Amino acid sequence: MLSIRELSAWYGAVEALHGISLEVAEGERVALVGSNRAGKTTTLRAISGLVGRRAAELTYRGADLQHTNPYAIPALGIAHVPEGRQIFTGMSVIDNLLVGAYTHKQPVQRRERLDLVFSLFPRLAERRQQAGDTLSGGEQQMLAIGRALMASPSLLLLDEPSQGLAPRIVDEMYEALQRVAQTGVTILLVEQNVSLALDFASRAYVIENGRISLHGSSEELVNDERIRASYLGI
């Protein structure tokens, strides 16, 4: 589904990714984990065309992402939930969600997606007329995920969804993401909370200093002494 081979990326003259390779198959939940500034966010931004990048292969369902404009990528079925949520603070919850549905031209399609989002996140339905910047941090994260789901993605890129949230809210968030995955949406998750990521995903890649250092099943990585010592505090 998503195939990345020898991907490098830059911020200006600074190279942030050094030839990484990874694969995500249809219906998978794959995590990309590592410390701060390891290259996790840059990887997602490179997939979405938001940074300068070059790869031997960067394709999604056969489409060459390297030659696709960033604004056209959602129409291919890729939705990106950025780090920090980046909701439109001067707009209501419902208007934030409808922005995400710009790929749907028919009102019935937008209504169906709204119904799905509100079933996943009932608090958004309760606050549909409330301004986005008046929501709690957890509600804003729900809104950012809901906005991405409005585009009917087949691949969801999630960047640090648990960041800054209380444990109870994180649990609610990941329960909703489990339900999203059960609808057939493929998920590539960036998460600094390695234990949480490995519990959610079936496979994972570890990125360090812009390079993939380990990859395998979540079970294999949980039992890897390097991961247990460096990321799980064991």
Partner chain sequence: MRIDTLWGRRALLAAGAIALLCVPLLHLSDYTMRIATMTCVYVVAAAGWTLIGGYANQITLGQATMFGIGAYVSTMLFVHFHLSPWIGGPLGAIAAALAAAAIGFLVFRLWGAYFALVTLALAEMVRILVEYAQPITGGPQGISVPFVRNSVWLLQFPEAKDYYEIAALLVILALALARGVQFSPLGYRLRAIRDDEVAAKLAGIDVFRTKMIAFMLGAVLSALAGTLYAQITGFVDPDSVLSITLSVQLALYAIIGGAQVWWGPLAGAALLVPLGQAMTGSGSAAGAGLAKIVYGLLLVAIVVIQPLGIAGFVKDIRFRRRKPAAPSQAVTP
Contents of the next structure:
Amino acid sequence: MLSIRELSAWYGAVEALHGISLEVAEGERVALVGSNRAGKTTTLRAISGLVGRRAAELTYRGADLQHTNPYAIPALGIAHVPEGRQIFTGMSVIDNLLVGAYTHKQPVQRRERLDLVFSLFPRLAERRQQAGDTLSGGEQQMLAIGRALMASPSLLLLDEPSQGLAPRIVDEMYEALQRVAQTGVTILLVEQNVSLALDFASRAYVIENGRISLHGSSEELVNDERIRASYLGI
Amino acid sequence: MAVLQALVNGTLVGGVYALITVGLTLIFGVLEIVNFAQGEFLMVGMYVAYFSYVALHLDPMLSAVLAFGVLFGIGAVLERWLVRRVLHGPEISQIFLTVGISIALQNAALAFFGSDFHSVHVPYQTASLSLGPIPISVPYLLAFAWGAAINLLLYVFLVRTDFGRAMRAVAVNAVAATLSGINVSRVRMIAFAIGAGLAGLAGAVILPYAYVYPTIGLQYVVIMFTIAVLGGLGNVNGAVIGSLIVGITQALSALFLPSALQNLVVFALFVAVLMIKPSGLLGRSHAH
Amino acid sequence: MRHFTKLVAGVLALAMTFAGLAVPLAASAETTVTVGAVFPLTGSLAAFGKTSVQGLQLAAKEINDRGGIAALGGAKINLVVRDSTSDPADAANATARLIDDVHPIAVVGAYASSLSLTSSSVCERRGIPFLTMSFTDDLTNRGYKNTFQVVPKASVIGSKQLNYAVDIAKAAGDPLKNIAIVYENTAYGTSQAKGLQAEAEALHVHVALFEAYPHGLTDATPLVQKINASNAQVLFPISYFTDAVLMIRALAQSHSKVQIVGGAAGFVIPDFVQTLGSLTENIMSIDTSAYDQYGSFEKAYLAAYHTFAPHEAYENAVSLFAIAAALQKSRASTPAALRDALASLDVKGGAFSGMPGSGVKFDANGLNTDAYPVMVQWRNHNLVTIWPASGHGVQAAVWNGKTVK
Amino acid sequence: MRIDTLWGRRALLAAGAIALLCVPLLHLSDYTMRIATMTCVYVVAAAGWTLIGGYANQITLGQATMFGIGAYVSTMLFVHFHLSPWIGGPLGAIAAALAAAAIGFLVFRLWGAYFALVTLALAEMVRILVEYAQPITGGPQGISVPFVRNSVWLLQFPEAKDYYEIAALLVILALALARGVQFSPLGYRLRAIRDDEVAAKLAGIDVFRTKMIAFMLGAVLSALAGTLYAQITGFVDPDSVLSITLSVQLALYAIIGGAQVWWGPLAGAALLVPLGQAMTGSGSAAGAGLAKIVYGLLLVAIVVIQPLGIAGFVKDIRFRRRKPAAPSQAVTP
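Let me have the form predicted together with the partner chain next, following on from the form predicted on its own.
What follows is the whole complex; the chain from before opens it.
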């Protein structure tokens, strides 16, 4: 459903991705792993149009993302949970979620999405009137994911959901993500914690210095010597 | 008694100030630029009301809606063609772009409308109601009512509607807003247009007790800035509170101090507040 | 990008065009006498600059229609107008440029005192006569040889404003005891208010409120509250139009019945009655010219601009009439000769009838000693002269609703 | 042609300075010389703005305060104590530097728009106080500088053009200072603050002190310009030397010329002062209004196209700089 061929991306005049190719099929869970500054976040930002990019192919369900305005991409079914959560500070939890549902105007549908988010993250329901920036880090991450889910996405781009969170919270988060995936949402996950990522995803790409260096099923990669040495510390 | 009268007057004037200032605050909140042409938008609004009165005998309280529309259009065009280009540019461009627009508007008014003073004649112009022994000016009261209504409407718009929420979202985090499917450029354009429109509306509403000529904006612009910064630039509720503080301070200080020093007190208060809280009373702190 | 470069090019081209327009064609010198006019046509004083120029243009037309300056072979007045802007330094620049460009025999300007002060300095240094209807005392206190003030100076206007009011009140049987003076914080306001205050002290009138306010009010209610609290019998506001309007409306809203005696400027212009309508009824003001005595000038102005002629229009016209009279008398063809002719000028009646004293005669400092202020009053949307009672064509004053005989 | 050697550049600058001093040899009209003289005054005043506003990006909208202090202090000393402006001017400059220190102490922790607006408010406070202190300052009526006699010692000459050489010397002094600062360690520190204040602080720069030095130096320049202005016009009042309009104008000259380089104020004032004068020539309000619309539009066009002003255009030409072809649309927060 998401096809990427020869994707390059720039920050200003600096090229940060050098022609990567990547496929995500309907219903899959795919991880993109690599070290710091390897280009993982840039890949997601390039898909969402937040950085300058050029590609031989960059399509989602046949729609050409290169010729779509960044703000129109969510309406195609892609929801992006950015690195560092980026919740709307000063706005309440419920307002954050409602902004997430900006492209979905029907009240009934919104009600359903809200119920779904609150059932996935009951703690958000408790704090619905609280300002977003008064939440704990884990709650903020849940809010960011919940906000993305409000748009009823078919593809969820997740950028470092475990960053800066206590292990217990991370487990809780990934349980919730499992349930999200079970509802049929395709997931492209960027994660620095490689074992966590390979655990969750069925396939993974390894990115190094802006290029894809390896890809395969999670099982293959877990057993790959290079991966074990460089990323899993075994 | 005199104090009570001053409080009443100060509150009324404060309500009017809130109406005049809220547009500036909205523009700063969403686009993070200080619009130095806001006084000229007010001036154009006054001319719209004046010409509506001359040509159509429309009361400024009604032509205020028309003034809003005209300035909304002007604001949208200016944002689309000019302001947008400096939003990511250096601060200097942001400040002096709107200074340039204000010079051009002032002199356009001079060239096309002439330098004469204009005002309107409405029956309630010098009327006043009596609240016990305290007279309350009707034109101020009407302007105050408009101010209250607009601030309430704006509040409802920002809090209860999707587009208003989107506007707040853009103000806080434009990237996350884009990722939520919000057309950030369009939201900014409309925020600028609404901000300009509100200045136009305010201009119309104050016309019954004031007058218009090309450089009238200069008389209001400093007080606008003071209030907007005092309340916290970008914070709409802050603008209301700042307006009331300035209105009441002016009225009360007039009781004890020479009128010539009236604005000195306001400025001193303004500087003092910023020394204690550099982002204004209700302003959010910026990581700049 | 390219289309913006074009925009800049266009803007520059336009600017150059204006710059080009500004350079006048060399005047054919034989049959014309060039007189310069420097007035604020832009900025906050633009409205008054405009009416001043209108008055001058009508005066020039009147002189030319009557065959020009007969003594100079029917030479026509060629009036060259320049924008002083509302800034004193620019007024000086504009004057210097005017002198360089067209070599006028005299300059008339610049309405506001601050502009006239710098403009007259330039004229003094170049030896060009400068005629003005600005009020400030400074203009003729500096020992300049080339500055001529056709109107009484501010301190005199201020003292007469009170003096006449005291006389009128006495005649009405309601002696003046307690007054309020509010004045704008400008050169005009402060110098006139000082004259008023000094006169009040001399006449033992109690000043219950002596208050300066910043010019360009956005709200007059605090000021009006002070006025009301002072319980003054009479209010003497010294204000330009904009503040006068706010103040009078706010006074009406507070049900104030105080008798207003304005300090000229904003109180005696067409905009005042057009804006305030019947609120102007019985408001008095000191003034430097008598509207009901303008004669043919008044009719010509009304026909051309559909309002009565404000005092600055007439008084600037008087400056030009004085120049014409001096030229006629002396056949002067140089600024220096004109200066001497002006210094010894003594004319009465005719076009000068609208000036109280109906004449122009300058003292050593260049002050018109014939002129004195008059009190005028709004009646039924018109200004009538009411004091001094001995003057020509003076009508009865109405003091606090009571007609004074 | 490019002159890249150190001595070559110095020779060029010296030639420029000499050319500036030799302008009177052209025998231009009195009016033209008057405008040339006024242009020099504004170059110096705008250079004062550039040191803080341009070099450090602390956009003050209150530079008129410094100009006004220079004009008032020297004029008051001259009128009340018959003190020559040659002494009154430096005293005014010291007073302005002290005022700058006080203002800087209050405002330097504010950022961006807040900084700009607070400097504007403080400038208005100064204007109100000067108007109120009538016995000393002459209040809103201002002070007329009496013409005593033609005298170098009293800095009094009959014509504005007679001030030209002094004004030109002051320009050379001011630009030498501005250039010196630009290429000095102080200049690097100011640039670091302009680019990123937080990073500058982390790099160990005493941000407050650096801004303060630039602000005070700038105040001295603007104040000296104010002194000269008062002598030339023979009249100071709050509206002309302490107004917001003047503050904005000084900043404009610097910005249009290029706020980040020492010669920006020169380029800006040399373009805008004569242009502004040319435009006021029209004899009708509509014409004058139309001319000033052009002025406003010119400003709009320049800040939109080239925020670095004339200096930016020159840089583009000299380096034939081409922007890298932008890839498809990107959103910046």
